[in-house]
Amino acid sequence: MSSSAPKVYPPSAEFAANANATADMYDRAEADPMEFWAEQARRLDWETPFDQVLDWSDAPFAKWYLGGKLNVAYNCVDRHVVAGKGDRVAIHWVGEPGDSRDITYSQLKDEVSRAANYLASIGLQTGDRVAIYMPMVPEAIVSMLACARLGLTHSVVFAGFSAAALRSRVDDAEAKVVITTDGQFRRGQPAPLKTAVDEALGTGDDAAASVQKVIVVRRTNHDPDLNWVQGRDVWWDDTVGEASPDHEPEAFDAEHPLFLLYTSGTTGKPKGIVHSSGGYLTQAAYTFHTVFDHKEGRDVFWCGADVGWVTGHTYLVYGPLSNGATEVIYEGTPNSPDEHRHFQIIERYGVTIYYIAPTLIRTFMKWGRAIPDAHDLSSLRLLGSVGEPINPEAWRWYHEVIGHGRCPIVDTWWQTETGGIMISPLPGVTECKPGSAMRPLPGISAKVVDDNGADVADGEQGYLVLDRPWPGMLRTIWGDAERFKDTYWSRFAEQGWYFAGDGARYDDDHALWVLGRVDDVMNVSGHRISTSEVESALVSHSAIAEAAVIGAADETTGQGIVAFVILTEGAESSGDELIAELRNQVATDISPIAKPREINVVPELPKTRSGKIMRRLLKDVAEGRELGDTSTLVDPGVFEAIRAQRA
């Protein structure tokens, strides 16, 4: 983009005049935060009204909307039907091979009720956990809402994760049911999925002790000899499909656990993030309405995330549906059958709000503007970015080429742990700077501080902290309250602040710039992957004695995984064959997403005298920079050997 491009992008007068957000929201929220959050909660239907907004007396364990009871599924489905909107399309579903379904709110209510009735019939009770391991099919959303309807706590596991990753999550949550599909489509071809469930759940002495049923949706129908465990495995069509569409939802306490979502930690074991019902849904509904400027009955929303990630939970399921939205859900990849697919979908369904990751925007840039230019994208009126900081060049390309210079862009910062968007421009209010998330939303408070918790000056880098509780905040880590406190609250325990794990700075205009992770969690295409998880997978190979993994800058994926490995005594480097084995080992143990971009076999790793591997210096090497301070290393000369290996 030209160096003469604008530095600030104000909203158009027309957009501002009709925006859901208003500039005075910041002042109102600051003047009385509890009343502000009470207002947002009252946008929902409560069977029993809450009598206290927040109890923070046992910090960092929060309780929001005390005394209140509601049903999340009722708020997302039934209440729209009751209000006479049952014929409105809730979901335009687009399958990868080209099949499609439109599902109205009335139809969704029936489907969710059938699933709830079947789950109740097999003895599941409030608080039981259900694992959902599915591609982007409507039944995944129906399953989530059915769990919410019954007060079951769902744990959605991304369908790209390995059998080992699924097993660890099933065991940790003690899930009683797994819902999956026979297979999933990948670039037009069916790929098995239930086989991964069978491998994960094991047999005999190795069987997952908690699982009683596996419910299988017939999606690909590709395997006439599909493995079937009698008494455990049932087809969705034969069970859920035969259940009654009538079901009366029960209201649950605002603090009832709605779902677990596992996220990478800086130690190998993934963390089961616990989200509540009332607080989470309040923030999901508020942020969807305000940040996306959603106009009920007029907009068509499309979030490009997978339901296996938190973005899919909040902005594919709970945020849009609680607002009565019509949304697109797409099963496939952006270039199947070709690179026009996303733009064809926008054109066909008249998408007005489009929310994707910077990785995808940069991919579109690589493909060239001729592809989006071949389509009528005039329906778009607002664009969003999620998953990682967006570089200004990609922001401007997105604004100019996809948004034709007229669509506001909401560059959103948030996390699995925060439940919903925390920092973002307000469309119609904010003058945007490309690459900046601008400022915390009304009701949210954040600071950029140094090691001692003191505010840093504008222009200086510091740690991003959240200094006040918020409704959608994680409540704990499943089964591990100490880890919850240690992971998120110990860095600034004296002040009682949540440490996000990201660096940030305010610029001279006090616009907030998020700089990415400061710990050992990598952000690959918006997916958080722990360095230690990848290192563990590499070391599990018999030829590897030690491994160090870093996330290096990648113009497409944000970060690419680069590994440095030391061979075991007697092992020989067999070139490409060993590298392929190692990459496949990581894919098997974690996910294909976690495959290292580059693996270097080195004679030694840079270590301090205390034995700590200096990943910061390996990052310098991988990104081609001059080395930082090497004075603490046992042997600074190790880098000559590493560079020689990479040459």
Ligand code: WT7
Contents of the next structure:
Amino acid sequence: MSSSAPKVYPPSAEFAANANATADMYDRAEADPMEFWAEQARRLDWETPFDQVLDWSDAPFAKWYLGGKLNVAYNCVDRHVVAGKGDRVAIHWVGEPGDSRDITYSQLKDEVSRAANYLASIGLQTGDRVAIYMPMVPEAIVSMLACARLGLTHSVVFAGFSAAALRSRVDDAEAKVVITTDGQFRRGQPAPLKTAVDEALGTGDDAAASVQKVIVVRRTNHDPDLNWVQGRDVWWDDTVGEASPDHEPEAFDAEHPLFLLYTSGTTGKPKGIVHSSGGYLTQAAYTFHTVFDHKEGRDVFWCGADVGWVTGHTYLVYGPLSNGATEVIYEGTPNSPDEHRHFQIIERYGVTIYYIAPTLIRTFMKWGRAIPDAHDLSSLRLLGSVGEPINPEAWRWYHEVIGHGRCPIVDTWWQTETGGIMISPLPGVTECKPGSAMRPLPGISAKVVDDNGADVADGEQGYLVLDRPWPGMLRTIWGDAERFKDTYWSRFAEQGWYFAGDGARYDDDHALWVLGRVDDVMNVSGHRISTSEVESALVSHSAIAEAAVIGAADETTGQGIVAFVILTEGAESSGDELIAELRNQVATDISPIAKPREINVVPELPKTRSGKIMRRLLKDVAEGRELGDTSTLVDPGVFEAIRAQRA
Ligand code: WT7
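I've shown you the form predicted alone. Could you give me the structure of the form predicted in complex with the named molecule?
The complete assembly is shown below, putting the previous chain first.
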């Protein structure tokens, strides 16, 4: 788009006049943060009101809304039925093959109650963990809410993860139940899923010790000989389907752990991020209302994320449903059966608020504007972006081609750990700059600092830190409080700040630009993948002695995974075959989404005298840049060979 494009995009007078957000919220939150957060929590229905907003005396272990008791599922479902909104559609679900279901709040209440009754009937107790390994079917959401209703802590595992990845998560959480489907649709074809559960849970001596039941939703019905473990496996229809739709919810402590969600860090195995009930739901409800300007009974919201990621938790389940929203949930990929799918869905349901990742926007750009132009997108009134920095070009395209220049865009920065949106424009209030997440939300405080914790000048790059607690903050890492302190709170321990792992800068107008991870975490299509996990998968192949993995800039996916590997002595470099085996190894150990875009077999890796691999330099090579400072390398000549290999 031309260089004459505007630099800032102020909200229209019309949008501003009706916006949920108001400019004075910043000052109000600043003047009395505890009162502000109490006010946000009052969006929820508390069975017992809280008597203290925050206890931070044992920092970084926070307690929010002390004394308060609530039931999260009641807040997301029953409450709306009780208020006479039972006939409102909660979920317009669209299956990949084109089947669809509309589920009202009343129906959702019945389904969630049935599932809760069944889970209770098999002896699950408050605090037990349930793993949910499912594609985007309504039962995934019903399962999450049924857990919430009983005070069971759910752990949703993205259905694209491998059996090995599922097993490590089931073991770490000691899940008693796994809920899954027989299969899932992928680009028009049924693909098995339960087989991965069988493989993950193992048999005999190798069996996952904690798991007592596997509940299977029939989705694809593709396999007449589906493996069945008697006594362990049950069909959803025969169990949940037969249970009573009446269930009386019990209230739980605000700090009761609502869910675990595993995410990749810089080292070691994935961490089970623990989220609370009252604080998390407050953050979800507040941000959904304010950032998405949600108008009850009028809007149709669509978040394109998968329920296996935090975006799916907060903006497919807890945020929209706690606000009584009507939302779209789509099972499949955006190009199945063809590239028109998303736009047809927007048209069909009159979607008003649309929230996706920049990687998808860039994919739409590649497909060309003729595709969205073929559809009536006039229902849209607000667009959102999440998961990675959005480049200004994609922002402008989104604004013009999808939003027809009419819709504000909220570029929302947050993380699995923050529970909900933290930095974003306020629609109707903020003058947006394409590419900037603009400003922390009212009640949230962020700084950009140097190594010593001093504010960097506007325009300079630094580390993004959150210098005040917030209700949706993670409470700990499951089973590893030390790692929790170490990972997030040790870098700026003296100041007591949360270190997000991102670099950022404020510009001259004090707008915040998030620049991406400064640690060994990659962001591929908005998915968080650790370099060390991919490296371990690669070296687990017998032909590989050493591996170094980096995220290199990629036009569509944000970053692409590039690996450099050294063969073991005597291993034959059998070219393409080995590369294919290595890619499979990564898919098996982690997920197909972690497969490297490029694998280079090299004679040596660039190392410092202390033996540290200089990933920064490998990134320079992969991105085709001049090498940065090589003076600490043992053998700067190593790059000749690496370059020769890539040429
Ligand atoms: C990392 C968190 C937030 C839910 C999805 C990802 C990056 C996220 C933005 C944004 C720039 C962003 C950060 C962050 N990120 N949103 N709007 N602008 N970067 O959750 O898997 O926990 O990843 O995603 O690097 O640290 P996650």
